[in-house]
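First, one chain by itself in structure tokens, the form predicted on its own.
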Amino acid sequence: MKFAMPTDTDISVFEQHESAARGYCRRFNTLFTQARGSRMLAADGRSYIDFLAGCGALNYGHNDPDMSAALVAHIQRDGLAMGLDLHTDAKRNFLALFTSRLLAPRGLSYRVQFTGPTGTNAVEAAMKLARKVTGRQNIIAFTNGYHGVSMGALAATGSQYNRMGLPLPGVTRMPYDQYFGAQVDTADYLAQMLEDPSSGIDAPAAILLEAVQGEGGLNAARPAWIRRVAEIAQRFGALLIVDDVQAGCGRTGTFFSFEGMAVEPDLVVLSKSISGYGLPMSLLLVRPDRDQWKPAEHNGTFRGNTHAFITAAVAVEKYWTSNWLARQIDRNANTVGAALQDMATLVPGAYCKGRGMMQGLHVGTGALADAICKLCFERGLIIETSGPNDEVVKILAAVNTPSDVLEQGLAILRRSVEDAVRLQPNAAAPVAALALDLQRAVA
């Protein structure tokens, strides 16, 4: 049988030959061909504002010109494309910049472990190392946490959809901050469970958390809660692991999501935007006294992406040698927050969630959130949902999105929220009912 090459806008090959596991493309069903900054271009000539940014892997936007130039120069001089964990000039430059420009100014002292290229592999490494250091097996994770879909990380992931009913031992689930409302301090609940020898919870090797739960619905933990959990971890001999895969690299306003909280985790997981360019790269920051690996004890052929070292070094030097990006993130976050507060008035019971450039609108039902996102796409805006029922419309625009582009995207979103409520009037009722239930629970 002769295979016919697809035409410029033909996307039937994906339906015919790609696995059913494909996800994002089902909502954004077009053929993308180019991207720069916060805009993407499709084969049919349509331009889209990108409020998804590679699900947080493109914090600085698409094809940063300085990163592109550095990468092209590296390739043209026959710089290594693949180096296992050998010493290379690209890795040396990145390590020097990362430690001098990011860790040292923040008073942080970590060894840098390059894991496999995915965030879930780095989470696996963190969990394995915690178990090795402590000699314990149990990991405490939290409701609505998302840490990846390989088996160890999946055990710590809360989503029933992702867990697929698989046997996933070694993790105890605890309620995240404000899971029961403002009147219940879940850190106290955690401490009491660990204090009680008959609670049924084994002494933990680690406590694993996200400061802002991206896939879990943009739940942002209070600094006081995170400090309390850090104290509990230390008290009971557990390592504190912060998963900054999505919330790190400037997404919450500072490079690390836990900055300014007087907390220094034992282990920090970074991925997604650490390369700055969307190239696969993950790393684990390890306190020196916790770095108890034997050589190649956690390995992988692609630990350390040489091309990603090139673009990551540019990202550090360009965006994190001064405070100008943090100031822009703060301005953009205020713009997003104000716009979402306005949109919340359009949907009975809706409310805003998140922190920094990781904010969204809880509209109560997945059906309404889905309708909003579909209308946005029809109007030239790419935006997704999150939460246990996909009920949160989630803004993950590049942190340095130009103000005019950001405002255009927010205007499309507002119009889509308004029209989705009007076109689906019954969808607002469950939101109001949910808000009433929450008020009763708090009362």
Second form
4 protein chains.
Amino acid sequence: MKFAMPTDTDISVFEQHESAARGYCRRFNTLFTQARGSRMLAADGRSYIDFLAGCGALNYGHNDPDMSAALVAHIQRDGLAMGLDLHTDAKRNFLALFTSRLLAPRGLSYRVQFTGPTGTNAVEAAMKLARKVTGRQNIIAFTNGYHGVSMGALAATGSQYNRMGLPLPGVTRMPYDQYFGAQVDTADYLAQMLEDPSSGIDAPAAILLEAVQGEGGLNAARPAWIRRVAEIAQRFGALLIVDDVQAGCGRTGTFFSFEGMAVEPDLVVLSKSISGYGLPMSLLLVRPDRDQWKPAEHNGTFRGNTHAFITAAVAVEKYWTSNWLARQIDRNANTVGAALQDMATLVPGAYCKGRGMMQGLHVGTGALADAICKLCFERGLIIETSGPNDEVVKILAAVNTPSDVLEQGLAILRRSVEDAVRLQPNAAAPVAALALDLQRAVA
Amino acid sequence: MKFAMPTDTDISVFEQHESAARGYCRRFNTLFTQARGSRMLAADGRSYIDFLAGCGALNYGHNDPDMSAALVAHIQRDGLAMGLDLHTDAKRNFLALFTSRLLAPRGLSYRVQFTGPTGTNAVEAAMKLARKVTGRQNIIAFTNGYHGVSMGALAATGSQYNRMGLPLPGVTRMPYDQYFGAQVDTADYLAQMLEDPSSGIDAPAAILLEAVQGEGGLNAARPAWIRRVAEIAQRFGALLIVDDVQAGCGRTGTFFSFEGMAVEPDLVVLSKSISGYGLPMSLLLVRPDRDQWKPAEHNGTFRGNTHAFITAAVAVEKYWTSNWLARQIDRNANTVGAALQDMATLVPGAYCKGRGMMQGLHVGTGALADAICKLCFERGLIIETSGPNDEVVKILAAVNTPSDVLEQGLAILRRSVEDAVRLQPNAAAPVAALALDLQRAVA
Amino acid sequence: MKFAMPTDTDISVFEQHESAARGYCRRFNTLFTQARGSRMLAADGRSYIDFLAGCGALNYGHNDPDMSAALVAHIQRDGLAMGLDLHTDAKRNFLALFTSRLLAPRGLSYRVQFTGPTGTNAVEAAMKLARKVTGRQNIIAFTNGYHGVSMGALAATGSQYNRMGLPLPGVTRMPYDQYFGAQVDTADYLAQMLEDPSSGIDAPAAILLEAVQGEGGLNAARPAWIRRVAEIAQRFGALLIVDDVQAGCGRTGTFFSFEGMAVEPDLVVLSKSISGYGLPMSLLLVRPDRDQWKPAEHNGTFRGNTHAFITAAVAVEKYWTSNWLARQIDRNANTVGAALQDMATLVPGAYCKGRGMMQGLHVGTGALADAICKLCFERGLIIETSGPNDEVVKILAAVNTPSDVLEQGLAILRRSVEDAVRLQPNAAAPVAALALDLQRAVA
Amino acid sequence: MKFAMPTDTDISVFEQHESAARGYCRRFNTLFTQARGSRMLAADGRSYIDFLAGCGALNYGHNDPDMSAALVAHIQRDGLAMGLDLHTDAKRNFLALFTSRLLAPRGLSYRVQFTGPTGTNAVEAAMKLARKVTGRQNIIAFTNGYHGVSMGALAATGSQYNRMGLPLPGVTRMPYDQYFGAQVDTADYLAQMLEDPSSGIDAPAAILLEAVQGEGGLNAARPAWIRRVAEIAQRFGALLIVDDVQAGCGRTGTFFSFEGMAVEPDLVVLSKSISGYGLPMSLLLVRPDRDQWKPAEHNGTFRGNTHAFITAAVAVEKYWTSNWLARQIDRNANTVGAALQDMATLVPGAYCKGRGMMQGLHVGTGALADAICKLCFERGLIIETSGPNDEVVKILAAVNTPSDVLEQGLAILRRSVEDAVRLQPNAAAPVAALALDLQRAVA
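For comparison with the form predicted on its own, please write out the form predicted together with a further copy of the same chain.
Shown next: the complete complex, the earlier chain at its head.
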């Protein structure tokens, strides 16, 4: 990548004309102009290492050159950009590759539903389908889960900040794995509640979970817990929906977050990195006997983002037809894990969370995590927090980040942890740094 | 456009692996490979005139060459593809152009909220914001309205087929303009209901409407009715939300559907053609005093589809900085209107509906409309139905369709109307053609 | 009745210890001690004519001596006071009389469900049963309807004041007969909305209506309208529920409000005067094929108020085994109607509303109606307002009020109308008199 | 009591004409005619000991002679039977006694709200008031809770059988004390869920609980748990509502179930035995600062059941102005407890539950409990089951049951337990006896 030199760094137009709803740009308050792999360039000439990766939408990094080339070729040959859900060659190619190269080798025979190209839309489709198939309304979701902000999905999302006090019926909340500590198996509670005819928990249409809760603070459920939940779902006639929007597409080391757990969900939600290139795209994988949709019963104009199919097909072929990426993720995850373990010693009470390439450091308070991320940004590293109180510094780097870049980013992070702890031994972060955090706490 | 000769027309992969939720591809059951302007090419070498235009997402036709060029340049210079809601040069350029060239000349000072890139997501954002601003929950929507299928927006959508019998609270349904015929001013009813403290209609957070109901059967509200509804909204402390997803971006002749009506909505929803190129993109325009969002309160990974900003900027500059497109739309709309008036004489009881480049022919039954569209497709014209019973043949051609192509398409349509009427004088369409229709009727 | 002379008129205990939710006692702010027929006696020795009659719960007046005697005998022989829904002789006697003397002669074969002894509870039972029988959730209720304030029934109640801005899903509001004036048949609208598959009105479990809306302002639906609504219900697979809580038990001249209309509701709700004596009692009449309850699926401790069964049995035998009461009601209704017609000439724009012994005078404003009722009370007549803005002076006297007492009460009313109009020609009622009214208006 | 000899035992009228919703009468399938204290007489001349006591509505037994006398005197002097919520001498007397003799000595200063005379109605009032006061919608209720079956209260009731699969929004379910065994403090979970801003539990308007869950299986919460829940409510700005419908009025040994726990609920719901005589009556006690009702905002025709005020005043004076009843309850509760402990040894795995005069025996299965109750009824004892699977034999005798009658009833129960265990060692109850139970299990 040869970066052109931007001359104009003015961002006042955003402050004047963009809605107050804007978010990430407040922390990373500069004008980005170019990106490749794990590096982003800003208009002021500064270069950043990207440990945010489109919040998990860029698992393979920015602007993969093979995808760029394929997309340019598609555009230049007047391939369709917008095809509704018509049959197109681009869609056919993706569908054939995805089912034959990705699903079949894993013994999976899902039907693929192309929903509107946002994770929340695919979650909405999953919830509606589960309700239709079972004739029940109740969906069980978990503490700290995040599934999107449209009203159906929002009912399943835990965050009070996003829930906005709106009436959000149709979801029962249950404690996620280890929510009450390592000694308590919350699957027991779920089972007991469902067995008890006067528990007040209505018979569920579905149990909806993330195998690793990204926004919720990098909570990684134990495979045995997920397996038990799957059994409970089956036993009580509920569909199991795995929301793999953030944890899927290789993020945890395997393509799906639940591989190797002897679990086969009825429905799987994919989005974020499914296009490989960060283009809007979402899928709902549907067990064939659950595919009880009538034509266009769930619809949406952009459910066929043809450009995304082009890059998604490249992603399947390039990254998932042999094992090399999985091995690289494994190496990277080990690097990240070891570095975080080391950093944990710098903050009293800190500990590591997550698995694969979605690991992070619980530093105790949102104020400290915020201070760390702020120092990182000043030093050229883009990294965000997560967790109920934004108290987890979350590494969501591209899964294929080159090892030197990874090490470089981790070094910046380590230095920032050291400095943040030194600067605010009581985690009393400067007011400015706390702005967003306070705002959330107040909500 | 130089079409490559495809050799492979197999579409069995879709039947085997795509969910039963697929829709348009059932009627237009061929493999599309290329498109430019108003023409699409299929793998079997057949060429089609496109009177569907991505269901309104391709108002400027397929693959506008200036947009293609700008997008290729962006990709080739490693411009960001995925930027969350970070500041990017691409977004800045769009935002500056959109506000200065499009909003300002119309005397509008909206803030721009980039929502998840689907119309339904922007509608969800609008409904949530109205509820937040007013502290009320009830949203008034209209008969035959279509606003999307995620649970919040779905509550406002009229179609039973899409509503699926789900509990969809929070919306009160009122009759759209002329729903009870031309003699009845349904705005009177709305006002009476809201004035009456025991009508049972809760104080509304918002009144949500389309100026022309696309999916609902090309019902075009009279400006005076819209103005009255706007006054009623203001009088009762409700926000006015115009859903311009299908009727916006020039579809009715002006950029916004409500221009020239002396109405300034509090919130305007844009999607479909806003990117100009059919790429997923959605906006919510927010009157500054209504912009009471907290950071990321409504969020979503793909709320910054940078590629779409590139093409959207070209669209603003190319199509909306002078009047030529508006004039062309006007000419095309007249052509379409005259042709439809003429065709209406072929079907007893048929009549024209809609305005601008969203006009159609009410042919009495879904069966007849279906038969007509089927004949059109056989003859190389892609055209769809709309309306509660799919009884309206809907022309949704690119607004800038060249006049010769437009005439050619209209000629196919006219012939198909003639033949369909002749073949089924009692509108008893062949069983096959009725399949989808019946399925809907049964739902 | 020989009234004892009370010596203590202190009511401060209510102000100190009763909740602010108390209502009627604010207008009729005295201490009542005894009552018989249409007369009530207060602790200060004043006597009142009762044109409120327990808000319709005392259709046969206070303390019918035959009922008193039967009740005393029951108590003195240790008959059960509380029997849950066990079989008791008292219940058997009522049930046998009600079905054989009241239902059978009218060609009705309803099963009788004893619900919790409040109208709202019986309405809740009706709504739940309709939902169970049809598998649908939506219930259609009408503008200005009043059905109670527990959450299920409240969803069907129109009053904003009572709805309190709570989320009340599950009900669709439609305009009552003549809501948009005499020229408009709102049954047409209902039918059109239900026929239209994209009207946004979900398939209804039931249509719930009062034949005369008591709280809603004495709106009496035309028999032809009710018949059409009944046909619409049947056509669209919805149950017809008639809420006869206020309009039933002879209030309109016949036992049921819908007699002679060729309508047989699926479910009929009775309460208020069903015990004859003002004791808490409610019934749901259920068409046998709709009686799909499982045992105790809808339950409640007081669903067998044995004392009420004793008096209710007397009421059936005394008042409904021959025609004399119906004839008396007819005479009384004519007397009331004529008097109101006469009074209407005293107030510009005033007009009569209602039918049978639930008639009233629409005097234009709540302020004037309030002033009239206040003057009446000062002069020994208890009478209340109704209607969306409390603008209707409502005569709800016992249906068997002796003609001399009736004339006496009407004379007081007439004088009060005259004086109120004279005192406040612009209907600018004194502030005190307006207190309640304002409070409602503000709500 | 001198029982008259009834000659007619026919109950066919119930089978022909009463709705299938009837419940208790199925198990106790005879015609009751008279009752006094703890004895009931049937039409066939059989006498029964009553360990059901109107399901807790007859804490002082049937037809207390002082109440009978007062009620007869009231009727005979033409005291009001029905007074809406007007001021009456009867109501004044009750209100003065209740506040001065019952509340004041306990240091309580609640305002008294007279709601519709059913427990569910008072619960509805409590839930609405909590929502109004806090501006929040969410109400936390507990597993196995029972609060009534109107839609608002039903949302808080646990039983699937009663919930009927209806959409019941607005309530979050939490585990009751010891729901997950004695080792787990579920108040910790509640606190953790409420502290966590992304737990998905919305800020609560109220926490609603029974100190002893009657229908839920005689689960008696530990005072420390209730105290912690009260603290949690206060800490998170939620009102504490104690539903004392079944556990109040002396049932647990003190008038209120929560006395001596250092807890002062914001709202207390009373019903069932509040009238003392089994007449329909309900109260909501409201902390004065929470009494934010507008006049008649929550209303209902029968909110003033004057007859009930007469007997309720006697109850306060007779039973709660000295300590003798409390001491008798204590003695009776010890008798019951000891007897149940003894019986528990007869059934493998059986154990005692509850406290005060609401104790029972968990016998493992609903089938066995059902068989026991059936045998009891054959032997002249009326006793019911409770619990999620009807597996608890519940003694709900009048709290003042004479000791000889109590012993006699316990002896019948003991014999029935023995026989039931012998007859069905595997708890395989006869099919007939299981009918109701199976029906529930299937639901």
